[in-house]
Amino acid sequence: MKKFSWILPIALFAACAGREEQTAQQQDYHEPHRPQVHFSPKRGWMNDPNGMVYFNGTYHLFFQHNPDSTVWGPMHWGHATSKDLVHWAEQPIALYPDSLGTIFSGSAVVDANNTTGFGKQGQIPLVAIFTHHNTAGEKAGRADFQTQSLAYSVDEGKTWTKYSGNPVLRNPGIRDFRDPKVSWFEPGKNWIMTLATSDHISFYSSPNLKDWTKESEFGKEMGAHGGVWECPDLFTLDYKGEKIWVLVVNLNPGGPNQGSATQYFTGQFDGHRFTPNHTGTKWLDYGPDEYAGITWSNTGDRKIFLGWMSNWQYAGVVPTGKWRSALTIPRELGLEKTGNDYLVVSRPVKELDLLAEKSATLSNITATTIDLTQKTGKLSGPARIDITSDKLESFTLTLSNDAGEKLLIGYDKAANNYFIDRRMAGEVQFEKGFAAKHTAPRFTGRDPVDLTLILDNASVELFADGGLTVMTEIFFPQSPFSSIRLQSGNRFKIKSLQVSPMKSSWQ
């Protein structure tokens, strides 16, 4: 009997404290503004996605994280993991500061044949390579703060040593000297690294991660030069049997829609040099609210893309609670070619299809308004829409809620663009710029046509004609939109209209 009575209180105590620990994660994750279907951390701040790795069936995301804050500090690496790219668990974080300074942007990769040797007796190390921020050395005026230096795990990723002999690239001068994207070249046997530095990108190759030696620079006259080149990213993607390369530059400011964005090029590589087929700009996402985008490595020739759902404009300022910032859905990138022109083009990842719930459609109808709610029923969380026509006209796509709030979302044929209207969409004063119209070109006349939005609690991401077109914004409503109706003046006529609200992923 004294034994029992030791056991059975411990016995419900550990019960209660497993309800308790399971109410306040749901508690975490059901704040206002809370996204359902995004990744975000727990609590504090977070900006770049980094070190995004596949391996064994796990996806590997890292995140620069300041866990003690709402605001940018102290970076760290966070890191979560996932089996389907939808559902996450924030893992211990993976890199803290030391004294070669906090820990900014990079990347991770499979080193299969263990050219680092960092892998013993069989065992396969992943590497991340990243950039050392001192911070102390910039407040004293050197231009020298940023190196880059690995790190490695070989137990998948649970846990992470430092290399002894970091930095493994020492910055010539260059202030703006960071976020490495590292990949296999297989025709050359050994690794490249892309690498931002300053206004334009230079590469690097090594054979063993730790060995770097300069190749090349490209971009000072190309492309956007509205602000600073950031988190870079060089891959290839299939056309019809054409291996085409990309290389992917963030931009912060000089957005198309102001403040911080996602540009590209297209080209080859020959593991020396960039060639590029254009010298334009050409944008991934014309919304304000994709950033620092880059893809998983190890993935094979699927390349999947993942942005930063935030903007440096207004960042530090949202009106979220505990944390602050979430990331983009992840998306399946692609190429498309219009003339001699190569356009990348982007669409939600299948594995999103694992949160649909019953859809609602609606098929072959004409909009001239049209209160879909009360065909579809009202929206009570996350949701994906979906519409097909045989011929695109304006439209005005009205979600609201009951306190009035509404964001709007479209297509102007006179204009040939596709808008989102944050303006009346719930709190905006706390930035100047917030409350805006955005604009996004249509970059085809075809038929039919085909607008997926992704719909979250504080986001809307919209893929336009196969992912041609792409715009994510975020903004901040009393409460969720709920009501949805569609108006036309032309007399948009519709093929499909599907309504398929989504689980929580969180759940």
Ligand code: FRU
Given for the second form:
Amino acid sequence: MKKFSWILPIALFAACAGREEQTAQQQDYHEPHRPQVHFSPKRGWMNDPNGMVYFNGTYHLFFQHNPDSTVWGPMHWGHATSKDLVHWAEQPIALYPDSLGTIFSGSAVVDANNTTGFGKQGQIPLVAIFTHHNTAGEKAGRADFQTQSLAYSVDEGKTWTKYSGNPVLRNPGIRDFRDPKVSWFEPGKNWIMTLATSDHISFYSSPNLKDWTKESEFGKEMGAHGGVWECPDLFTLDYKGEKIWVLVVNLNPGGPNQGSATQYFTGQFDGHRFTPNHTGTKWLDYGPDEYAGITWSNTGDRKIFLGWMSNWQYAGVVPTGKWRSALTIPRELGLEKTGNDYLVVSRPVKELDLLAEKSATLSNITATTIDLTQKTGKLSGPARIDITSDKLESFTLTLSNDAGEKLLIGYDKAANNYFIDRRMAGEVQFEKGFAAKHTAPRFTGRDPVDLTLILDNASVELFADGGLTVMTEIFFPQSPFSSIRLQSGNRFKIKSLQVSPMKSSWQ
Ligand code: FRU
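The form predicted together with the ligand is what I want next, because the block you gave corresponds to the form predicted on its own; please supply it.
Full complex below, order starting with the chain above.
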């Protein structure tokens, strides 16, 4: 009897506590504007994705994080993990500011050969290479306040130790000297660091991640220079058996639709220098809300890209509650060739299908105006919309809610542009440039056409023509968009239009 008198209250307490935790978890991720199929931090500020590395079946995602405020401040590395790239669990903060500075952006690698010696007795270390930002040095007017440092983990990313020899790369006197992206260069059997150094990229090499030698510089007279170069990446993509190097360079401001954006160069890298095969500027995403995007390391030939879904122009004033900003859908990168030009294509990762619910498909539609939700049912949450047509013509897809707010997405044949217009999509007053219509070129005359939209509570991502044109936009309606209307000239014949509601990834 005595036993039972204790067990019951304990069991009841445990059940209640469990329920409370569950409710807290649900509330945490279901506030107004909270993305349901995109990663966002429970609370506080987030900007760039950092240190993305795949190890032993887990995708690690670190991120620029100010846990105590919803505006940018002393940077930490937040941490989240996932087995499938769509369901994320936030983990304890991985890296805290220390006497060398706050923790700016960087990357992480699997040091499989234990070149650092951080692994003991056969352990394989995960090594993070990041920028230490020394605010005191900056305030004192010095130019050398950003340096590169290491931290390592020998327990699969659970705990991190800063290297006692930090910084491993001192600053030669360049104010913007940051965001190291490190990868293993097999032909040279060494590490290559791609570093953003103000208006160009600097490449360094190292046998052990601790001792670095400068190899070369790239880009002073190449690409877009409307702002400072940040968060680079360097990797290869396969084009029909041919290995093409891609150098990603984020830029702020100076993007194609204002503010922050991601440009890239295609070319060759020989372990010492990068030689581009073009001089013009190429953008990975034309929308205003993909920035600081880079790829996961240790994913073999598969290249998975993830960006911050905001823009420095207004990131600190967007109308969300206890957290600020989300990341894009992870995207798989590939290459296409148009003429002599290689273009990077991005598509939502196939794992996103894990969230798909039963879809409604309409076939062979020709109509000037059609309320699609009469046929597919109203949306009650995030959704994926896939459209195919044998021939692309001008059209506008209007997403709207009961408050009459609307987002327009479409294609303008005369201008040969895709567009997204968020001027009437809800709250826009918080920043003067936010209410805008954005455009992106179509890169192919090829038909048939395919378009994919990933719609969440506060964002849409457009992937057109197999991912040749990509646009990411955020918006803040009073309630999520639930109706879809299509307008077009009667020449636009849609072969299939599929609306797939998506489950929340937080459930
Ligand atoms: C890019 C960036 C990086 C820097 C980090 C600071 O958004 O400015 O260059 O490391 O954010 O939070």
